[in-house]
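Encoded as structure tokens, the following chain is the form predicted on its own, with no partner shown.
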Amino acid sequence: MSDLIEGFLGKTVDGKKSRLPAKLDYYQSATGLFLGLFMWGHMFFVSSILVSKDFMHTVTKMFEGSMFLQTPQPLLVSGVVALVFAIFIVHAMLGMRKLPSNFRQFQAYRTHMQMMKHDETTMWFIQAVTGFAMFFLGSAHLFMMMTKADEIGPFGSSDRMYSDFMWPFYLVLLFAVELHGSIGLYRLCVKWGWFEGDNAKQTRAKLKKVKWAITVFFLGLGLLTLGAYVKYGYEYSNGLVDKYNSATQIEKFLKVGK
């Protein structure tokens, strides 16, 4: 046991310094750059209902390969996600290795936290907490994806978030993936040196100013898309286009909406 409790803490059983801590810190940093960026990418995606419905519907069927494919396969959506899905799952469990592992450490960081009023203390918990959030809001997000990509697009994504009701989730899902997100690519920058120049607290002062920039400009991206997918759910669950959508249809929602 107390080997066991020698190797959590970054000491090998001859007493030497493991570099395991190093690497799991590596693979953190990684695998939350990939999922920070990626999740930029997606914002734009999910955006691209405010062109307009047809304009998402195009992109969507390029995401499920129509510019080879002659019959698109949302089955190309579903690897993507399962791939990032997998990603996300192992970038929470090295995440998890940094949370208080009972309430008496939580009491203790909270009031270190609150004595020092330092931005970096709140950022790192603001993290944690929507880093908690995430491992179920984002998991469930994920695996519907996954599982239900024929009907990811303007009708489909839709007609989820009103007559499923759900964009409560997704508002919380939002809020949660942005700060934490932001928070995150920030300490990335500081953790690892990124864009660092010779006065390294001007530095962190300048990507403090990028990193609630960045975070205001995709809540209100965000909150933009989700009103506008609620909004055409009404439209969409009223009987504007049948149940199973074509390009036929797709032409006829568009000229009711005009």
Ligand code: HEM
Given for the second form:
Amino acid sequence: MSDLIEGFLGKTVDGKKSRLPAKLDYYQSATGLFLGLFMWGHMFFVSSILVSKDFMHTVTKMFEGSMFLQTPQPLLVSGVVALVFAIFIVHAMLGMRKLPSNFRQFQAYRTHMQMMKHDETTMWFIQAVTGFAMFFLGSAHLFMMMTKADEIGPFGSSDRMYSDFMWPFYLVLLFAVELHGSIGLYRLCVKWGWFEGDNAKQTRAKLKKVKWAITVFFLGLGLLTLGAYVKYGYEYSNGLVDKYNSATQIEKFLKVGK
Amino acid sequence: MSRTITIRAMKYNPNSKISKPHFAEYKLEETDGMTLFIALTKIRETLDADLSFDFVCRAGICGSCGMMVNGTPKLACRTLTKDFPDGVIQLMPLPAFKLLKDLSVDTGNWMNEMSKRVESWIHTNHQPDISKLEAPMEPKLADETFELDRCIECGICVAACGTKLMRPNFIGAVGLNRVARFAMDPHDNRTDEDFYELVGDDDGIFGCMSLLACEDNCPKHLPLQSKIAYMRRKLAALR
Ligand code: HEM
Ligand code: SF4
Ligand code: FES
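Given the form predicted on its own above, I would also like to look at the protein as it appears in the form predicted together with protoporphyrin IX containing FE (HEM).
Shown next: the complete complex, the earlier chain at its head.
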């Protein structure tokens, strides 16, 4: 019954304000923090390809449990991706509350932002746009990694970029996630007053510098990494993108038929 | 060297059936130490007697002259025309408040509602004897608390806030600052639970998206960022 009353009135059975808005705000930040920090680790993992293909292979197998299993299990990776996917969905659900929910809100915000030219106001807009883009891009990527974890590796990942023509997709996702994540982590600091110290203004200026350094660093690393995958993908396929063209399909079919 | 400056002001009377919103352009000679208050007064005296705008103190104390100056909310009486190198200044009324006419908006009634909403007065369960001195307070805490009382209710933090423009019921930095002021004051017996009842929702502290345009534009340089974070930590920690 208490749920019914709270849902109906927006107040608890004691006639008090619901504590849920506080929890939602907290979980928005907690999931954002997790995802933001996860993306740092994630970037170091995928950029292992820059060291060498063998090194990335070793790292991949490590995530599949090569330390304690005789045959590494990609299913372990699928499990981790499923968990991240769940957190991602919760974060997106909470983030949705903040997005403009009708055209007038969008229009008023955009006009104000263009008129005032204030950093954090513009940065929020970037976060909203990139967040929106990730509804689609993030979901597609996570679903693919969850269901095809066995393909992750120097060969499979490179082939996906080049032969499957996924690099434009990842290029957009890279910008979306790096901008959104680094702005988000900065926002977390000013939102909760982390690292504030005695001089909040000075701290904030420093945090903003760090934020930009992080954005540039991870974008740079991400672009180099993407470049490496595309290059290896090109080499593997000898420039043959269309591996499923009708001619090869027929050839394959005939072979199978024989 | 004096120069000619251009002031472009939005004109509109929402109460008139024939008034159409438009920008009127005025050219005038800049004088030494000219503020927007001086410029607008001159325009009204010599160029356009119909232009509406508000001023009272002309010294950044009363908070009645807030307006959008080239897109940013500022106190017009504290804004010097010489700070605009190209000599073109565009004026618009503060958004988020009820537009009265041209550059004049009603901040007063809004602030009054806000004060009632956050119960902006000391709550105590004993009858204070005003012939006696108030209970003393730690000097450092007193400084920090009364610092927040320097707010002049100009509405600049509200007009600067993108969140407020999207969500009209949002209480704004001025309201959250007020709550923080009483939450810090030992004379006030209200608990965090009580403050949660006032601002513990998405129209209050949890609606703030940390855009910080309040902090960056407050003419009194109040520590709005820190105080909002302080209230957020306090109220999010409640069970
Ligand atoms: C569909 C995907 C996503 C959507 C729709 C989304 C949306 C949002 C929105 C609207 C905010 C602003 C919240 C506010 O103003 O209070 C936000 C904050 C944040 N996001 Fe996302 N986001 C998504 C994915 C991600 C990802 C993948 C990351 C990790 C890189 C991330 C990290 C963050 C962080 C750290 C914050 C700050 C948290 C806070 O303000 O409490 N988000 N997100
Ligand atoms: S907090 Fe600052 S900007 Fe906001 S009303 Fe008070 S003085 Fe004006
Ligand atoms: S006229 Fe009083 S603050 Fe500007």
